[in-house]
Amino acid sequence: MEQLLFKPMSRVAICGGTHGNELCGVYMLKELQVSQQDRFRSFSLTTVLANPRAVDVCRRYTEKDMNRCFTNTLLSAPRTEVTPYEVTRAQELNGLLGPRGSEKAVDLICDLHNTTANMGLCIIAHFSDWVGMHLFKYLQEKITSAPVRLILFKDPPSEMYSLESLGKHGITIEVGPQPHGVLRADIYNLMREAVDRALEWAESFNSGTVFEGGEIEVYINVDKKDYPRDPETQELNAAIHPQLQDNDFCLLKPGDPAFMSFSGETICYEGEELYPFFVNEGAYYEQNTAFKLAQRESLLLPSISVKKQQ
């Protein structure tokens, strides 16, 4: 494959607190403001507390999930007295970090998140972003303390809805398991290593390092599964089965136990063989999602390097 050239990562933003009860990112920003501001010479580093109102009350959001507020429709919507705070804040962030799709947008955004699911360290990126995928490849090579996996979304650019999409390039760093509203030292340290390595990669990229291509393993988001529910009340009548609990990214086959009813009966998975992730994510109960499902594929990356200025 032909080597691809990209402009330098001149402006990098680390965001946390997009969900106010995911505490690793909140405290990571405090640490970065003390320890990292003058460490890198080839780019300016901006730290952004994305949803300060939600952080103040230690809730995922106050009115609307902020990480679903970065659609083109919401970013361009007129503000009124009833506009949810998170929509207003998303528009402010688009002005600060974007505007999305413009030359003024920051070059790289890393948005920091926690999950209650047993997912280890995951990088979430868009299928079209070679820079984000190379960043994952670098983290996977450098971090040995935990599995590092890549989740890809194939949403059309017009349907992107999450914060990292404001930048020219962007990734979500998702680390778990960690309960919401709680800070675990092991999970925090894993996120800190990922952030340190990501900034290290940007510095190396800007210095002219050629990042060689190669084959990577990716998980492509394709579906989701809801909990079994009472057909009349829509109340849950089952929980994640113990054999599935904490087994994110383990192949789920038709007939495998997926749920256990409150009376103790096993409910088996029906569908094609796929890989579950975000299993029993606490924040997804309101989204009618017991777990998401992915296809595992191999993807060939091209080599990339910085485009030298004339």
Contents of the next structure:
Number of protein chains: 2
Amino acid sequence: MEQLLFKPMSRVAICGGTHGNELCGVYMLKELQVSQQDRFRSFSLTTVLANPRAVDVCRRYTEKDMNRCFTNTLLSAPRTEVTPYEVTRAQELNGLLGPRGSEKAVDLICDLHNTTANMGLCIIAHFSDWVGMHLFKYLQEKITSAPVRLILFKDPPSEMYSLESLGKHGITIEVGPQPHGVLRADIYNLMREAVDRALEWAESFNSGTVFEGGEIEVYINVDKKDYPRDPETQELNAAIHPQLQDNDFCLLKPGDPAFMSFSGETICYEGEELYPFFVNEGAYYEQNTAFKLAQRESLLLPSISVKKQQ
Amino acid sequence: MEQLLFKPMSRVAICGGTHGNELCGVYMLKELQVSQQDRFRSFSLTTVLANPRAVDVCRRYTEKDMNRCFTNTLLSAPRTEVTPYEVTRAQELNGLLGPRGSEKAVDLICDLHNTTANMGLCIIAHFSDWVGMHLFKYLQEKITSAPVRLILFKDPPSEMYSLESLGKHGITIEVGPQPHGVLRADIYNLMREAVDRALEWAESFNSGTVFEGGEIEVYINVDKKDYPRDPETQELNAAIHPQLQDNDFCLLKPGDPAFMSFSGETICYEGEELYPFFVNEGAYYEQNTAFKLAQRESLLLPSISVKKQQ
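Moving on from the form predicted alone, kindly provide the form predicted in complex with a further copy of the same chain as a structure.
First the chain shown before, then all remaining chains and molecules of the complex.
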């Protein structure tokens, strides 16, 4: 397989607080601002508190989930009196870190997130981004304190909606379980290790290291399942079943317990064999998602290295 | 020891949603409304969604923490245009379930709460209420699926501030760990068992059962500890240490790790030997409380039974 060449990662951005109640990223930024200051590197490092208003009130967002606002439509929408804060802020961030798809965009964005689901350390990347997938491969090789998995989204580039899509390359670092509005040292430490290793990778890449290709295991986002709800009020009729709770990335088969009604009855999963993730993520109740579903596949990565400057 | 006589528990109230993002109680009420309807009993059962506005927006409160609003001062304060919703609602609840201290007050209130702390099933009662303590003793004897502990508050009755204080007798049923805004079936099932057993106890009490006294172990709330904070900004300088996290009710000694700074340094506990609880409760960040501290003591309960009606 051929070796792909990419420009150096000259500008790297670490973003946190995209969701204001996911606290590891918020505190990580403050720590990075101290510990990474004046450190000599082959790249410039920017830290960005993505949604300061949501951080101030410790909520996911103030008017609109910002991590769904980085669409072409919203990024180019004219601002009016009723434009939600998060759309305005997404446009600002596109100016700061992008514009998306342009030569001016930063080379690599790592956006820091937490989940209430028992997902360990997940890297979320786009199917088209070999750099993001190589970063995952490096983290998986280096980090042994928790499972490290890769979730791939296959949306067409024209439908990208999340912050890390502003960069030439980008990943979301998603770590859980942690309640929203709470900071757990174990989860913070795991995220810290991921961030340190990601910066180490960028440094190594820029210095000319050839990152060998090879097979990786990926979870491809293909579906989602809502809670059983009252058809009239839309209120929940059941919770995630104890046998499914905390079992993200364990194969779910038709007939397996999926939900438990409030009187104690088991409701079984109906659907094809898939891998659940984001199981009982608190922010997804309002998005009609009890869990997302993935296909597990093997993917062959090409080797990559830096394109020497002329 | 003498046997104390109490009037029958003729009116029992189960309250949930006092904090709108503690979801077990909210869904328990709906289930009780169906399952307990038309069931013959020696008492009338009322279910009360205590803070419906906070439940609607899935937040702890809208303007003011309602479970601090049941003070004599706030319950008797005149309503003005700037009276917070929660104060108005607390006054309404005092009319519905109280008035506190009067003959009209309901006999027993169980208020349902969740915590992000790893506290299992806790009964919180007032030092002056033998009925609440006997209810705990019964639950501890009957429930084997999780640790059941009793937390006692010793505030003078004139300084009571929480909902269950409206009744002649009252307990808070506190179950965790569960993220706020999330419903976990295991935590729900544990709370459900506690509610079912509490109703069973009231039925048995009314029928004339003598509940024998004896020694119980109690945790008496005596102190609290805040996070290390930046003196200027008041922002956190550290998180709960991994060795303390999830270890509620394990003796904390001077020199034990209590916090971990964001660069990884351990900060040790300074203070007397006490039992921490509400460790890393999400709602307490804004109340300057990293954890509360208790003395563990033995307490001798008198026997109790119902006073036969004339």
